[in-house]
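This document opens with one chain alone, in structure tokens, the form predicted alone.
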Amino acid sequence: MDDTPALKVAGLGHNYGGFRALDSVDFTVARGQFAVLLGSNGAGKTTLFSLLTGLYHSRDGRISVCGHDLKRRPSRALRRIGVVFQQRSLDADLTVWQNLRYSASLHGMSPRLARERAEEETARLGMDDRMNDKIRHLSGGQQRRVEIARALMHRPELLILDEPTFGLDVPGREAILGHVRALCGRGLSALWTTHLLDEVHADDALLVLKKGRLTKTGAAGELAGCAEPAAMRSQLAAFL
């Protein structure tokens, strides 16, 4: 396997006017690993998520996808990444397929390529036999599912996903976390954001943000000291 990370951020720091969003931020994502993006609301995870998906740019730091530049060679960067947005971003008017269709569209691919890869993604997720059905007869759980296949149409490396399960009971949240691992066991990366403690597992690379500073940063187990999913969220949470 590539020993190149899947993500490697440097130095990264972001501003609104005087307020320091985001201050000499590092960490890495490793080929084929899931790491959890663990911060409380106004942290700063939405902020970061923006920068590393281009949606935002900042003069201080350095992202780097797969090898490539952010800021130097965008598209290169950009082609390798799928997004999962907090909000909800399909077409509810149109179908399952449509919905993939138009995606797939956007990055060159043919129908025919675009057919198979959308059978093959709904069919990991169990939702091939709904793509005929318009979006807005889905639950919102079955939407998640449609945005993580939508965001693997392209066969990007990383996968970036900003609070998935927002919204979800927890059934839901736990489909979507188990599939998107069991990608990660099949190489994909994974970089998750959360402020749910109990989506965090032992084994898991672990990135807490703390009002615009990672504070902690290690499988979370051994940050925690602990693996036992009680005690681990309780130590987990005094560091937020």
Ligand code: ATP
Given for the second form:
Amino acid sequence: MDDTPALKVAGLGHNYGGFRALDSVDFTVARGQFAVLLGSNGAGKTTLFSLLTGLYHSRDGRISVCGHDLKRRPSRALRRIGVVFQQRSLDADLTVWQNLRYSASLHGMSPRLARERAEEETARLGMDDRMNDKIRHLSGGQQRRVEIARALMHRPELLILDEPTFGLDVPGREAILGHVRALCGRGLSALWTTHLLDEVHADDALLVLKKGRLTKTGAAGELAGCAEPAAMRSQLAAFL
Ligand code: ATP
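Return the structure block for the form predicted in complex with adenosine-5'-triphosphate; the form predicted alone was the one displayed.
After this comes the whole thing, all chains and molecules, with the earlier chain placed first.
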């Protein structure tokens, strides 16, 4: 496997007027890694997400996706990223297939390739039998799975998700987490943003963001000093 990191962030900062929302953020996400960006409300997660997805531009620091600098080579960097936003962004009046086809066309895919990819990605997420259903007839968890399938249509190497379990019940959250972890087992890298401690597993690469600074990085269980879920969560809570 290529050992260039899927994501490398160095010295990243961001200001809103005179307010320093992110400062000196450095981290990498390795190929195939599932990394969790954990931070409480206002820590700077969405700001970081907006910089990584090119929604905001950073004056300080560098972001590199699979070796491509986001500032200097934005199209090369961005086409390697799949994005799942916190707010739902599918068209509720269109079917699963129509939403996926629309997204594929924006990436310049032929209808035939779009159909092949849509079938493959929805099958991977257990949604291939819902291809002709309108989005509004799907549960919140099923809609999230379609958003993940859509984010993977152009075969990105890095998936970035901003609080993707927002609004889901516990089984729905666990299913989405399980799907993304399984995708990482197949070589995709993922950066999963959350404020929920129970979404962190002991062997996840954890990035703790507090008041705009990364205060802890490493395997979650090692940082907490224990791998038992409840004890680990209570240790991690002290970092927030
Ligand atoms: P949440 O979990 O509540 O979504 P977050 O970790 O995503 O929080 P951000 O939304 O990135 O945090 O906000 C980081 C800080 O920057 C907060 O103090 C917030 O008030 C501030 N902030 C965010 N957006 C703006 C903006 N457009 N203008 C001014 N300040 C902002």
